[in-house]
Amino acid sequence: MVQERQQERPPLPSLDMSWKTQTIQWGTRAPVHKDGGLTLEAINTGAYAEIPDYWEDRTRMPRGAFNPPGSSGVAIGGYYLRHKSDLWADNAAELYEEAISRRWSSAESIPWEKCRGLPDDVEMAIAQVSTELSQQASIEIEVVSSWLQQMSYGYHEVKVFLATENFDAGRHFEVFRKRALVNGGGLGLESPGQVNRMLLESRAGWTETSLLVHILRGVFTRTVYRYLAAYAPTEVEMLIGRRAAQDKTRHIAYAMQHIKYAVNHVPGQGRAFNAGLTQAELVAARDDADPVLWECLACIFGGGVRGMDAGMKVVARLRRTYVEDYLQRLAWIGIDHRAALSPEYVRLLEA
């Protein structure tokens, strides 16, 4: 009987190993170095290291794969940033590759414990400040994750560094959000947050978005970020200061690398950003106008309000450090915008 219902069974198809054809290039092997293992950049080799200029496929396909035979793929929408002038950095691999070697725990990295005790009034402009520095680093999620989806897998290094700069804003938002509850002096004013909105609201493009969240902000955000460690009441500060200020290096350094690219394959790009960074200034400065930040960080610097006025002299020089390396960058990039430089930012100069 067993033998029957054996004999009865149909037989199996032949296998289809078309499949096995459909490569760009079988055979190619990427370097696996001592040091950095097995990297990023190292396995663009041969094919597999040709970058498009411009991205057709609208699927999410990887960059060297084979859409299904007889089929030119299912577009699912989207993926609007398609041109490699768009988004494109030649550093985003090895930035990536950074980022995920540099990473670090806001609970296991800071020694909380060495932040007790301080002054009432220094502990509250800390508070304060790490309130604002928070509220930055929650707008620099939404907005960089709102472009994110926009930008085609055919250029999958800047996707994935970018996907770093979203963990890492999440880590400084954390840790800002810790050190403002840590001695019970709990969160203070949100910011005015026009500059906050005018992130939120960039549509013109990721270039422009990029050189507003990483440039304009993101430097200014640096520059306190350096100043927060240099004249850290404890070790706490100091440490924070330290590594947010690394991992907003990074970010910078894609920026300017991405709109260089695209200042130099773009016509015109370089005039346009000029022009609508004097627009940005124009709106940074009324955020600048409210008092809060800048004597809450004069406040730490002095060692509280006692010495507020010498600490608003830091606070001067913190504010002409970051326009003289926010006009530095521009320059590298290749947009010169000291001539166009705003009224409010020419005084920072002056100051």
The other form holds:
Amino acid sequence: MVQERQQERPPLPSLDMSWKTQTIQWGTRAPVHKDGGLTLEAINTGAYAEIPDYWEDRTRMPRGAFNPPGSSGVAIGGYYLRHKSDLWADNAAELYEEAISRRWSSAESIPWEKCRGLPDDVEMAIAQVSTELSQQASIEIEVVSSWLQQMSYGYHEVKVFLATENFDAGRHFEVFRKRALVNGGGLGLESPGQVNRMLLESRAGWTETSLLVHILRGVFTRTVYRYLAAYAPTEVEMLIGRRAAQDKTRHIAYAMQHIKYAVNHVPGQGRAFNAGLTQAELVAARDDADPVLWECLACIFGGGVRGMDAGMKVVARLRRTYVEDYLQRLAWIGIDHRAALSPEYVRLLEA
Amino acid sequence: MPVFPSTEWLEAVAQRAMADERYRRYGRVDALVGIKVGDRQFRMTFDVFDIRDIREIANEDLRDLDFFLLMEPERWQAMLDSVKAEGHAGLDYTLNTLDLKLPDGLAINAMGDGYRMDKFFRFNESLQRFFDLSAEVETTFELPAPAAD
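How about the form predicted together with its partner chain, since we already have the form predicted alone?
And the full complex, kicking off with our chain again.
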């Protein structure tokens, strides 16, 4: 029977096997770290370590692969960011591995039962702050994801890192929403939203958007996270603040490296950013004129409405810390912004 | 009984951290970290899950580190006493709180490099866990930690 079946088989088609020659470097072997495993950075070795300054291809072809026969690498839509200076950061692969390794689950990592029994005023203030932080995170998802499709596959390290940022922002969205709802406080007022709109409508380029979403907004958000952790009424807010601040610092780290790279490679960009930031600070100042966030933070920091005078002093310190950190990170990037700082931000420094 | 500050004390904590499931769950770390207590300085290399190259260094070698933690000797002791008493740092003694509430902060990059300094925030939970694990180490204090001869 076996013999009969073999005789019935059609003859094998002639094999093409041309794919065998389609490799830019056969024998590439990446080092595996004893503890850290095989990282995205480590596989950038040999010919695969070459990151081009410009990526011609406007398809989904991975870097190091070949277009199939008949495909000319013409545009199939999007992928407009093809200059390395549009998006690159040397630390993107490292930050990707870090984000994957340091991920956390708000459902399991936060001892939610430990935030019960707070006074109503503090609970209400936390619910309001959580509402605004949750919304900030949802805006971040929209902003980053709207640019992802524009980024070419020549720079996959950046694309996958920003995918983790979206995942982090999703976590921040849900962890603050959970905090607002866990104790019966519920969601409060939406923020005035001038900065949110500015971020969503930023279309001058990804670098400009990153400057706004990661440095102008991101450094502010991280400062709020850190102060919430330091003045936390319970262990829950302390852990949420600390862990969210870790995530946010990765996003800031990407932006610092990327924008520095862009400023060093695109003549005049630093100067343009300096002027643009002053305008952006004026937009932020319109949001800042709304007292809701500051009053709620003062209530949390002061331990309740009766302690709000003391809490407001901490709020002033928070805002000063933010502007100092913001200027320091801009200076590292290569943007000396101190002289161009908006009057509103100067006042915060002097408060 | 390890003396704080000393390489033996840091080694004892590092051994616990490397064997600690929770420390590993916080994820990979990549940072050159120092502590400065009185006139003495120490460095550690946090490399993925390994903590190695723990040694005493000269003051000028602090510039090679991503950041170092600087407090008065009495505050170091108060932080470690808090860790010992509660099994972890109390709210006033977490690294994040100390960094925000001390007039000059806690974490410093000797060269004013904000990018390298930010590793203090990127790996904060791991560093906090590291110091929290000192609760398991029987510690004696030799403060104010004058420079070694």
